[in-house]
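The chain that follows stands alone, in the form predicted alone, written as C-alpha cells.
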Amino acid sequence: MDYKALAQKLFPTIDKAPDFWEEKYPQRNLKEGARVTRFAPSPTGFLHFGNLFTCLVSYKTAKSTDGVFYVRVEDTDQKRKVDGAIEVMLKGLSVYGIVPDEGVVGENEEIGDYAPYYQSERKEIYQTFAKSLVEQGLAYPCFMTPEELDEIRAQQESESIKGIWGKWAKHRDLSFDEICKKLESGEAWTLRLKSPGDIEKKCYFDDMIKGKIEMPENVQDVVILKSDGIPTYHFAHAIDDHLMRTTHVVRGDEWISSAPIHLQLFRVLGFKPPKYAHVAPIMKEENGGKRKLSKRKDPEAAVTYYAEEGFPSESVNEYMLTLANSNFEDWRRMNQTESVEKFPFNLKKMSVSGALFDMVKLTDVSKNVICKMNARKVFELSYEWAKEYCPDLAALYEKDTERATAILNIDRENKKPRKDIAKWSDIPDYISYMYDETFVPCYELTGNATPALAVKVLEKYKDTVNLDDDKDTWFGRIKDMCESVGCTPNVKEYKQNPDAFDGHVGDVSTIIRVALTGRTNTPDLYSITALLGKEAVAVRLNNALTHFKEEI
C-alpha cells in the first residue's frame, strides 16, 4: 500500500504538515509547575450546576499554580447548536468568578495565542493530523454505509466489546485500487483509527483524584473523520488539547470510559497526554439512598436557580468549595477573613465517589457569608436581584435607600452579627413589618406575657417611648416601667421568686416588640423603634393595645 499516495487522494487540499501547527502553537511560557486547563462547552444547552463544579475545579486547578485557564467551544456539531448557549454559559460563569485567561471570551470574541478557539474553525488543523495519519498507515477510509452499521450492531448485540473491531472492520485492509473505485464511484466514507490495541493488554494511568486506574485496550477502529470531513470529539480535543498545550483535563467521570481511547489517539498521534481529574457526579440523598443530582428533578441543577432565589456569588462559591475539597472547611474557622482565592485548592483533596448536595448546609455558608458583608454591600447586591425578581421589594427600597440600608444594618456591623439571611428572596419577608405596605400584625404572646400584662405595658410604654433617647436611656426607661405593671427588671429575680412577679424584664420588651413587628424574634428592638418613626409606633402601639382589651 502506498499509504502517501492514499493521504494525498483523501486529502488533495492539505499541504501543511503537523510540525507546522506545532511551531505556530509552541510550548506556553510558564513556570514549572503550572497547570493549563480549560473548559470545553459545546453551543447545545445552558449552564447546569455540575457543569459550573467541574468547571470551577478546572479554574482552581489552574490559578493554585499560576497556570492558564482557557475556554474551548467545541460546535463541531451544528445542528445542535442553541444560539446565545455560549454568551449565557460565560454570563454565568463570571458571575461565580471565573473569568477564563484566554480563548472564548463572549459569542465570537476570542484572546489568546492558540486561536481559534472554535473546533469549527480549525477543520484543517485536524486533517492536516488525520493526512499524517494515513501516510503512516494508522488510519483508513471505511465505506459502510449507515444500513450495514446498524446491521453489524444488531449482531454484535451478546458481543461484549462492540464497535467496529476485528473481522468487523472490513474494509480496514482494502487495496489502494479498491480505494480509489470506491472514491470515483462517489461512496461516501469515514476515516477511521487503525487501533494498535490488543484485547488481552491493559492501559493504565493516574487519575488526580480516582488515583491509579486500570482497564483493557481500546481495540476498536473508531471514528476520527465525519463523512463530512469533521472530527469526531475523540479525535479533536485530542489534537486540541495536545497544541494548546493543556496539561491537565478536569471532567466527569462518565468519561472513564473513552479513556482507553483518548491515551490510544495520544499516543499515536506522537502526543504526551495531559493528566486526567475525573470529577464524580454531585449526589443527592432521597428514599434513604443517593442518587445523581437531575436537571430534571432538581431546581437547585440549573445555575439559573441560585440566582433566582438571591444567593450570593460568593456563597456558592464557598459552598463549591466545600464539596470540592475535604480541608476547606477548617481552612475557612482558621482563616475567617480570608478571601477564598487565597485557598490553596488542591485536586487530590477531592471526593472519589462523588460529594452530597445539601441545601442545608449551603443554607448555613450563605447566611455566615452575608453576615459579614457590611450593610451598604447587602443593599446593593439585593437590590440588584430585586429589580430582577422581585419589583415590591426594589420599589420598597427607592422609597428611601438610606433608611433601607439603614433596616439592613440593625445587628450587623458588629462583632456577632446576626445569621437571618441565607439569600436575597428571604429579605422581603425579613424587613417586611418594617414597612407599612408590608406589615402583618400578629398579637401572638410567649413566655410569661398575657393579654392582660400587655395591655398594662402598652398603656404604659406608649407615653413612656421617647424616640430621641438613646440606647441605655431607652432601656432605663423600659426596665423602670417593671415595677409599676407587676414585673422585675432583673431576669435573676424573677428565677428566684417566680410566685412574686407576674413576669421580668424580657417579657416587658417581647410585648413591646410584638406590638411593634408582630413577632417574637427580631434584631435590635431600639434600632426597630428609632427607624419606624414616631408616627408608626404611636399606631402600632394603639392597635396592640386595643386587641389586647378586647381579648381580655
The other form holds:
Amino acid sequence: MDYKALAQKLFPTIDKAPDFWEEKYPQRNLKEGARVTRFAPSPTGFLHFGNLFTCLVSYKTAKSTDGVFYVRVEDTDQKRKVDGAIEVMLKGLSVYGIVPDEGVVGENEEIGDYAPYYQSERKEIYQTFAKSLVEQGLAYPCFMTPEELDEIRAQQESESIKGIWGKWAKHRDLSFDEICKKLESGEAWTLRLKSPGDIEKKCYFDDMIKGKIEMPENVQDVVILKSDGIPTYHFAHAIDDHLMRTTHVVRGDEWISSAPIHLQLFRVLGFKPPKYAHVAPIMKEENGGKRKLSKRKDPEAAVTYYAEEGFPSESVNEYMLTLANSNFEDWRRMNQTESVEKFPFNLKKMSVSGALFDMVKLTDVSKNVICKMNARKVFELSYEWAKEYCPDLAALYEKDTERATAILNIDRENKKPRKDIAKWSDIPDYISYMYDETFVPCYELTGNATPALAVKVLEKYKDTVNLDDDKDTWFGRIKDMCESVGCTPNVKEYKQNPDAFDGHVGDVSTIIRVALTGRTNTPDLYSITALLGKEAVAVRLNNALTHFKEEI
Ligand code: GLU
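Given the form predicted alone, state the structure of the form predicted in complex with ligand GLU.
To see the whole picture, the full complex is given below, headed by that same chain.
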C-alpha cells in the first residue's frame, strides 16, 4: 500500500508536516520542576462545582511550582456550544482567584504563544498529524455507516471488549483501489487509529493521585477524526497537550478508562506522554450511601449557587482546599492568618475515591473566614452581594452605611469574634432587629424570666437606661436594679439559694434583651442598645411593658 499517496488523497490541502508545528510551538523555557497545567472546558456555560474543584487542583499544581496554568476551550462539538459560555466560566473562575496565565482569557480573547486555544481553530494542526499517521500506515479511513456500527454494537452486547477491533475492523485492510473507489463514490469516512495494541498486554502508568494503574492495552481502532474532519477528544487532547507543552493533565477521573487509548496515541504520535492526575468526583451522602454531586439533584452542584447564597469566595476556596488536601486544616490551624496562596498544595494528598461534600462543614469554614474579616470588609462584600441578590438589605444599608458597618462590628474585631454569619444571606435575619422596618417583636422568655418579673424590670429599666453610659456603668445599673425587683446580681448566690430570689442578673438581662430585640440570644446588648438609639429603645421598652402587663 502506498500510504503516502493515500494520505495525499485524504488530505490534499494539508501541506505542512508535524515538524512545522513542533517548531512553531517550542518547549517552554521554565525553571526545573515548573508544571504546566490547563483547564479544558467545553463551552456549555454551566460550571459544576466538581469542575471548579478540578480546575482549582490544576491551577494549584501549576502555581505551587511557579509553572503555567492556561485555559483551552474544547469546542469541537458545535452542538453543545452556548453563546457567552466562556465569559460565564471565566468569571466563575476569577471569583475564586483562578486567573489563567495564558490561553482563553475572555470571549474570543486569547493570550500566549501556543494559540489558538480554541480547538475549533486548530483543524489544520490536527489534520497535519492525522495525515502523518496515515503516511506511516498508523491510521486509516473507515467507511462503515452508522447502521453498520449499530449492528456491530448489538452483536457485541456480550463481548467484554467492544468497539472496532479484530474482525470488526472491516476497513482496516482495504486496498488503495478499494479506498479510492469509495472516496470517488462519495462515501463518508472517519479516520481510525490502526491500534498497535496487543490484547494480551497491559499498559501501566503512575497517576499522580491514584497511584500505579494497570489496565489492558487498547486494541480498539478508535476514531480520531470524525466524518467532518473534526477530531475526537482523544486525538485533540493528545495533540494539544503535547504542542501546548502541558506537563500535567489534571482532569476528572471519568477519563481514566480512556487512559490506555490516550497513552497509545501519545506513543503512536511520537510524543512524550504527560503525567496524569485524575481527580475523583465530589460525592454526596444520601441514604447512608454515596453518590456523585449531581447537577440535576443538588443546587450546590452549580458554582453560581455559592454566589447567590452569598458565600464569600474566600470561604469556598478554603473549603475546596479542605476537600483537596487532607492536611489543609492542620496547616490552617498553625497558620491562622496566612493567605491560602501560601499553602503547600500537594497532588499526592488528594483523596483517591472522592471527597464528600458537606454543607455543615462549608458553613463552619465560612463562619471562621467571616469572623476574621473586619467590619468594613463584611459591609463591603455583603453590600455588593445585596445589590445583586437582596435589594431590601441594600436599601437598609443605604439609609446609613456607617451605622450598618457599626452593626456588623458588634462583637467583631476582637480576639474571640462571634461566628454568627456563614454567608451574606444570613445577614438580613441576623440584623433584622436593628431596623424598625424589619424588627419583629417576640416576647417569649426563658429561664426565671416571667411576664410578672418582666413588668417589674421594664418599669425600672426604662427610667434607668442611659445611652451615654459606658459599658461598665450600663451593666452596673442593671446589677443595681436587681435587688429592687427581687433578683440577685450574683448568679452564684442565686444558685446557692434559688428560693430566696425571683431570678438573677441573667434573667433581668434576658428581659431587657427580649424587649429590645425579640430574641433571647444576641451579640453584645450594650452595643445593640447604643446603636438602636434613644428613641427606638424607649419605644420598644414601652411596647414590651404594655405586652407583659396584658399577659399577667
Ligand atoms: N473537555 C473535557 C471535559 O470537559 C476536558 C477533559 C480534560 O480536561 O482533558 O470533560
